[in-house]
Structure formats: structure tokens, C-alpha cells
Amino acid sequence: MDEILKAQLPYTLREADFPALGELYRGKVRDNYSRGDRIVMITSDRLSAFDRVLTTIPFKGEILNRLTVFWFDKTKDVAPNHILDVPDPSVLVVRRLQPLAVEMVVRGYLTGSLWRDYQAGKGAKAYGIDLPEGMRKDQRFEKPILTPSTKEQVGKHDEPVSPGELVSRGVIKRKQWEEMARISLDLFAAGQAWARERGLILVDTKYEFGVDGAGKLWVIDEIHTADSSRYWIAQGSEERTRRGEDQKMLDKEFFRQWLIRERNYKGEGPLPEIPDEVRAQLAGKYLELVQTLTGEAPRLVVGDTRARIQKALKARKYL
């Protein structure tokens, strides 16, 4: 499989230019074409970290999209989602909704950026939460906590924010917050339960929401993928926490740590160069995660991703 991942490096999809699909909004990872009441979302191979697009990863869009479809199908009874059609492994056709400018981040463990804030004495005060003193890195919370952030344009950093601030700024209404909080915690519980069956821990994740004309909330974007979530290998996790050792990860956190360690990069200044070896290694992490969670190895074919997508969109009359 390593050879297939390396062979795809020259064909990674950085941008999907299909102006005939409609009006383009380019996110960090997806190129979204809007027309009428639907959006064609093409998941590129772009990789972002620290809110910056840094490089491309072979087959990333396809693998990410497959996992999104898997999870949306598995949680459709927990919350309604926006998917209408999947014409290609890298493409979703979704209902057009008004996105809410907030990311609902759910955390089950004290790790990542929250641990760095905790070490710096800031804790979770930005979210209106008081954390107990004396917690250890990677320690599990008694109950998952919600640490929302603003949803900023590409190139800008998302900011931590409390529920009260979101409501007072007019980003969302109090009733919307309450419903989004309930859905997010229910989705997280469902994700953790399935991950546990597959030998993984869903550590934290983020959800995004949109509303239709009637004000109904829908889950949008993606859920429980390696881009939006942190996964640890369950076996030995508690022992690693007790010993203060790093967790075994199946997500892109390993890449963030590589950027900090090898490039001294945390999102500021010139973009660092990413070697092909690291790009292929990260693709392997994405692939291992989708295989572990779904129980199936996706059939990956080396070749021109854009041409494949174009053919699929024409066959389904979107082009």
C-alpha cells in the first residue's frame, strides 16, 4: 500500500475547478459549488494544520469523504444531516443551508490545545468552564465538555468562545445553542461507542451546523474524520497516561507534532516545506483509520483524481 500512496503523489487534487457547477466557495479542504437548493462539495487532497493549508496528501479527499459518508449514515437516527447524493468517492451533493459560524468542539480528554492552555494557567476559562486543579495530560474528563470556537474564513485562526458570548454577539440564539449542544453530545457518545468497539478512543471532535428556511438544524460538513477528530489506540492508553507517555494516534495530530518538533511551526510565518515521505506517511494514517472504523479497505486507484471526478459528475448529470 505504501507504494500506491507514493505513486499517487503527482496526482493529488489541490483545487477542483468546475465553474459549470455553480458559485464557488473554497474552504480549507472542500471546494463547494452552490446552485439553487443544493451544493456540490468536492473534497480535495489539501491538508490544513493550525488553520493554514500546508500541502496535499495522496487520496486524502477520497478517504476523508468515505469516512464522512460512513459516519453520517451510522448517525442519521441521532441527528439529520445534509447529504443528498454521493456521485464519486470524493464528492458529496448536499442540501443548501445557512451555516452557523461556530464549531461545536466536544472533548473527552485533556489534551491538545486545551492541555497547552491548561499548562499556561488559562484552563478552559475562555469557554466559561472551570477545570479542576492538578489534572494530568491526556486525563479523561468525568463527562465530555463543550469548548466551542468561532468559524473563521480560510487563513484566519478560529477563536475560543463561550456559549454566552456566541449568543450575545448574535451568532446563534440561546435555543439553537441548547439544541446544538444536545446533538453534539449525543453524536459524540455514538462516535465513542462505535470507536470503542473497533479498539479506538474518540478523544475529541468538532461538529458544524446549518439551518434551513424553517429554522431546523442540520449537521453539515463532516463528522468523526481524521481532520475533525482525534483518535487514540485504546489498548494501553490508560497505562500511557499514567506513565506520562505519548498516546498512539490515528489522526493528523502526529503531523501537528511533527510541525512543532521538526519545523518549529505553530501556524505563524512562512509555510514550511513538507517532504513527500511525511505526506505519504500521513496518508497511511488516514487509510488505517478508515479501515479500522469501517472494517473495509477502500479500493484506491492511482491516477488523475480530477478526471475521475469530472467523469462521475457528467454521468450523474451534474455537469
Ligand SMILES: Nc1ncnc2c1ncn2[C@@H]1O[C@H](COP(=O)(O)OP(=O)(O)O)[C@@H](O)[C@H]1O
Given for the second form:
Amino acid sequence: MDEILKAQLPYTLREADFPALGELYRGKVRDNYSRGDRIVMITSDRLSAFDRVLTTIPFKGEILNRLTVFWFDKTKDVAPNHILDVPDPSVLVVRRLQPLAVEMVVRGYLTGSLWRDYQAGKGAKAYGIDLPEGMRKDQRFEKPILTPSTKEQVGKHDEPVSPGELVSRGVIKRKQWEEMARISLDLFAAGQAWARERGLILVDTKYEFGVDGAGKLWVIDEIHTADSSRYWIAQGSEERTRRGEDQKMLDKEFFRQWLIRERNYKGEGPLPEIPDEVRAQLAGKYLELVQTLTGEAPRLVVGDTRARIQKALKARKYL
Ligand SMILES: Nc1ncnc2c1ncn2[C@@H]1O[C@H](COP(=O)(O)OP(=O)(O)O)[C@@H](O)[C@H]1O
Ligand SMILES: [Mg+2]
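Got the form predicted on its own; could you also share the form predicted together with the named molecule?
Time for the whole complex; same chain goes first.
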């Protein structure tokens, strides 16, 4: 499998470039073409960390999109989602909705940026939450907590925010907050339960929501992917927390820590150089995650990703 990941290094998809599909919104990871009430979302192989695009990873777009499809299918009874069609493993056609400018972050454990804030004495006050003192790194919360952030334009960092502020700033209505909070916690519970059965811990994640013309809420974007979530290997996790050891991760935190350790990079200054070896290694992490969660190895074919997508879009008459 390692060979396949390395062989794909020259063929990664940086940008989709299909102007005929409609109006382009290029996000950090996806190229989104809107027309009428649908969006064709092409998940590129771009890797972003600290809100910056740093490199591309072989098969990453395809793997993330497969995860989103898998999870949306699994949770379709928990909440309605935006998927209409999956013409290619890297592509979704979705219902175009009015996105609400908030990232609903759900956390089951004290780790990552929240742990960094907690250590710096900031706790979770920005989210309107009082955390108990004396918690350890990676310690589980009694109940998952919601730590929302505003969703900013490309190039700006997202900001922590409390539910009260979201409502007073007019980003969302109180009732919407309540429904989004309930759905987010339900989706997270469903995700954690399934991950557990597969030997993984869904540590934290973020959801996005959109509204249709009638005001109905839909789950949009991606769910429970390695870009939007943190996953740990369950076995031995509690012992590792007790001993203060690092968790075994199957997500992007591995890369964030590599950037901090090897490049002293935390999102500021010139873009760091990422060696091919690290790119292939990261692809392996993404692959391991999709394999473990879904219980099967995706059939990955080395070759030009853009050409494959183009063919699939033509076959389904989107192009
Ligand atoms: N169904 C939808 N309707 C409208 N916008 C959506 C929908 N699903 C996702 N989006 C938006 O499309 C974009 C997806 O691209 P992404 O690469 O994640 O961008 P970003 O860098 O803004 O997060 C996001 O801005 C997301 O909010
Ligand atoms: Mg996004």
C-alpha cells in the first residue's frame, strides 16, 4: 500500500478547475461550484493546518469524501443532510443551502487547542464554559461540551465564541442554536458509539449547518472526517492519559505537532516546506482511518485524479 501512496505523489489534485460547473468558491480544501440550487463539491488533496494550505496529500480528497459519505449515510436518521449524489469518490453534489457562519465544535476530551488554552489559564471562558481546575491533558469530560467558533473568510482565523454572543451578534437565532446544539450532540454520540465499536475514539469534531427557504436546518459540509475531527486509538488510551503520554492519533493533530516540532510553525510567517516522505506518511494515516472506520480498504487507483473526476462528471452529465 505504501508504494501506491508514493506513486500517487505526482498526481494529487491541487485545484479542480472546471469552470463549466458554475460559480466557484474555493475553500481551504474543497472547490465548490454552485449553480441554481445545487453545489458540486470537489474535495481536493490540499492539506490545510492552522487555517493555511500547506501541501497536497495523495488520495486525501477521495478518502475524506468517502468518510463523509459513509457518515452521512449512517446518521441520516439523526438529522437531514445535504447530499444529493456522489458521481465520483472525490465529488459530492449537494443541496445548496444558506450556510450559518458558525462551526459547531463538540469535544469529548480536553486536548488540542483547548488544552493549550487551558494550560495558558484561559480555560474555556471564551465559550461561556467553566471547566474544573486540575484537569489533565487528554482527560475525558463528564459530558461532551460545545465550543463553537465563528466561521471566517479564507485567510482569517476562526474565533471562539459563546452561544450568547452568537445570538446577540445576530449570527443565529436562539432557537436555531438550541436545535443545532441538540443535533450536534446527537451526531457526536452516534459517531462516538460507532467509532468505539471499531476500536477508535471520536475525540472531537465540528459540524456546519445550513437553512433552506422554509427555515429548515440541514447538516452541511463534511462530517467526522480526519479534517474535521480528531480520532485516537481506543486501546490503551486511558493508560496513556494517566501516564501523561501522547495518544495514538489518526488525524491531523499528528501533522500539527510535526509542524510545531520540526518546523516551529504555528500558522504565522512563511509557509514551511513539507517533504514527500511526510506527505506519503500522512496519506497512510488517512487511509488507516477510513479502513478502520468502514471496515474495508477503499480501492485506490494510481493516476491523474483530475482526469478521473472529469470523466465521471461527463458520464453523469454534470459537464
Ligand atoms: N450545502 C451547502 N450549501 C452551501 N454551502 C455549503 C454547503 N456545504 C458546505 N458549504 C460550504 O462550502 C465550503 C466548503 O469548502 P471548504 O474547503 O470546507 O471551505 P472553507 O475553507 O470555507 O471551510 C465551506 O465554506 C462550507 O461552509
Ligand atoms: Mg471547511
